[in-house]
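Take a look at this single chain, the form predicted on its own, given in structure tokens.
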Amino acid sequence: MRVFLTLFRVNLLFELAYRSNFFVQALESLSHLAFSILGLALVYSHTAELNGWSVYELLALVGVFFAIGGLIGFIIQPSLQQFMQDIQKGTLDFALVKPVDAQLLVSMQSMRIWKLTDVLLGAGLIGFSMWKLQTAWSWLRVGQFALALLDGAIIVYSFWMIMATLAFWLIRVENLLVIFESLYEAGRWPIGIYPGWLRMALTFIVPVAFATTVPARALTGRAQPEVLLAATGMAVALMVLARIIWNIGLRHYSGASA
């Protein structure tokens, strides 16, 4: 905590050197949701559900999309990025010789603090079609959800951290990580309503379900005890696997100074 505390004050004061881009950024981010909420709006003009989720649950589930994408756009994604190119031009030294350990340091080297604002758009998203339903809540349902939530953003970031880590060995990794930005718009809509084939893709290749449908499901009463044990275990797992991969990746490094 104390190291991401710091870094966090860090990136904070680069940031407010460019106080304007902040704005702009927060703005574009308004936008987006504005544009998502209208596209449900165009959707339930013409149905009253969609397989089986009403507007406002389908709102939360925009809510999470949001919340999980700002946490990615914050920290996750800048601070993989900088690792890859970090490998490529050899200075990852930097990081290894730092007395932290090296993956917790460069998971976190880098952030926007602007994507912050997804993050709390996403919140009050979440809110706002938590009060419309008039959802009686409970510490199970708070519990679940929360679980729910912490295995979305293991299982996103562990999957970033393992493409990310390729980079060990491949060129073009910024490619793969593209890929799974556009397959993670399709985490706005419940993956239930896509084909099998699609829904398989979405929950076990790139594990976009786990961190959207799953969490909006447990917000809104409707998660299954199984599938929560099943993302906890996928969580752990892939959490183990990034590490692993992580350390057979350093002994193939050869840095600015090996």
Given for the second form:
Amino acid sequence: MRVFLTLFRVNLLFELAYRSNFFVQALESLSHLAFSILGLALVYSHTAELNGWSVYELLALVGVFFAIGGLIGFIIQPSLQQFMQDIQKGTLDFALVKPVDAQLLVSMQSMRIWKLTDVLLGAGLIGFSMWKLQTAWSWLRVGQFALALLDGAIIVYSFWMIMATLAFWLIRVENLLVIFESLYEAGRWPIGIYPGWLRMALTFIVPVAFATTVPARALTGRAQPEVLLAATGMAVALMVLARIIWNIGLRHYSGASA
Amino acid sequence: MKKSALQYWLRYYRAEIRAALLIQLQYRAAFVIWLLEMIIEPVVYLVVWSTVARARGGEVGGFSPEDFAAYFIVFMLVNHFTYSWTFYVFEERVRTGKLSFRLLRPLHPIHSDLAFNLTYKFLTLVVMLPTGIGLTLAFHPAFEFTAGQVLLAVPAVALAFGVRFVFEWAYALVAFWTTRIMALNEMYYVILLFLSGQVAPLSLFPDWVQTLSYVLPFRWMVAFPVELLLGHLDRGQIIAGFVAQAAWLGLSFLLLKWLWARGVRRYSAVGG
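Instead of the form predicted on its own shown above, give the structure for the form predicted together with its partner chain, please.
Expanding to the full complex; the earlier chain stays at the top.
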């Protein structure tokens, strides 16, 4: 946590030097938001529910989509892209010699602060939908949502981490990750609408379902306990797997100075 | 005299296409990724709208799930043919001064972009066509093409490409006046997504949006050839569509010339 705060401060200072980027990012986020909302408005002008989701439930899903997407863009993607570059150039040594856990360090070494706009926007959307849905508050539901969101974030992070670690063996992994980004777009909609084969792929091969649909279901009080359990199991398993592959990969790595 | 001019252009384009081919074969992975995005988007909307149709008891706005499948698969292919990306790269050319090299050539830089675009289109057909067939097998679209529709669709797609390429090339020139064009591009893209019919067939939109779509160029860039090919249009609509395409092509050319003449004068690069 202290490492995170230090890195956050450094990155913040850096980004504050380029404040006009904030407006570019804000415009970009607003365009995305307009796109999502107009799309929803169009779909729901023809139907009252989509696969069992009412319009505000789906808006909450879009909120989760923005929040997790923002998290990826804020820290996961820039850090791990830096990490992959370091492997290629042999500059990973600088991270390895620091007195903190190297995996932790490379996972948060680079941040795009303005991407937090998307996280805030997502949180706003979630709050707005909850208000519109007149949800009865219960700690159980808040807890379920928090757990599902945490699982989703861990799963997405671990997936990226595993892919990025493959850079120890393969040269052009960035491309694989861009594929994830385009598939993540599919998570804008509930996973249940996709035909079976696609749903399987979006759940197990590229775990988009756990990142968006599952937290949104928990939020709207429709998460089955077994799904939450599976998500937690998957999160833990992927995290362990990412660590194992990281360790094997490090042994494989020989730096520029070694 | 005339013959030698033609030979000149043929020689020029042959050289450009060969160069483009060599470049693109080097960056295969990057191109597959671009393609993937062009495929995922229509599949997502296909699924969303099919779900809506089923929830409404089989159809919405005259579209059954099979009709949606046909619409979005054809849309994917037409969109692929008319797609252009100048406005994504032009800002960088201006900002970094790379445009200077292109200005030194005796021909307008739009020609080299055109050659590059066409080469890409034909190269990626290798992926696009099998994808179209695969999606056809997966989603059972209701295709009924008549020979007449197919014949008319060919010039419609070509004109749609012309409108899109020239219009977007002209739009890209805004980069001469501002270097913060990224955010503008996002907005342009959102408008394009909706008004070209990529998110949904335009007949599903509220009336005022449909009216707007007839006036603006975006419908003529993709939706028109798609609807034409699928037999959604009557004779009058087809003629009106071709007229609109021709008009927008002409207008875009004028816009391009006008912006180019003013933009190039503003442009100054280090060492240029």
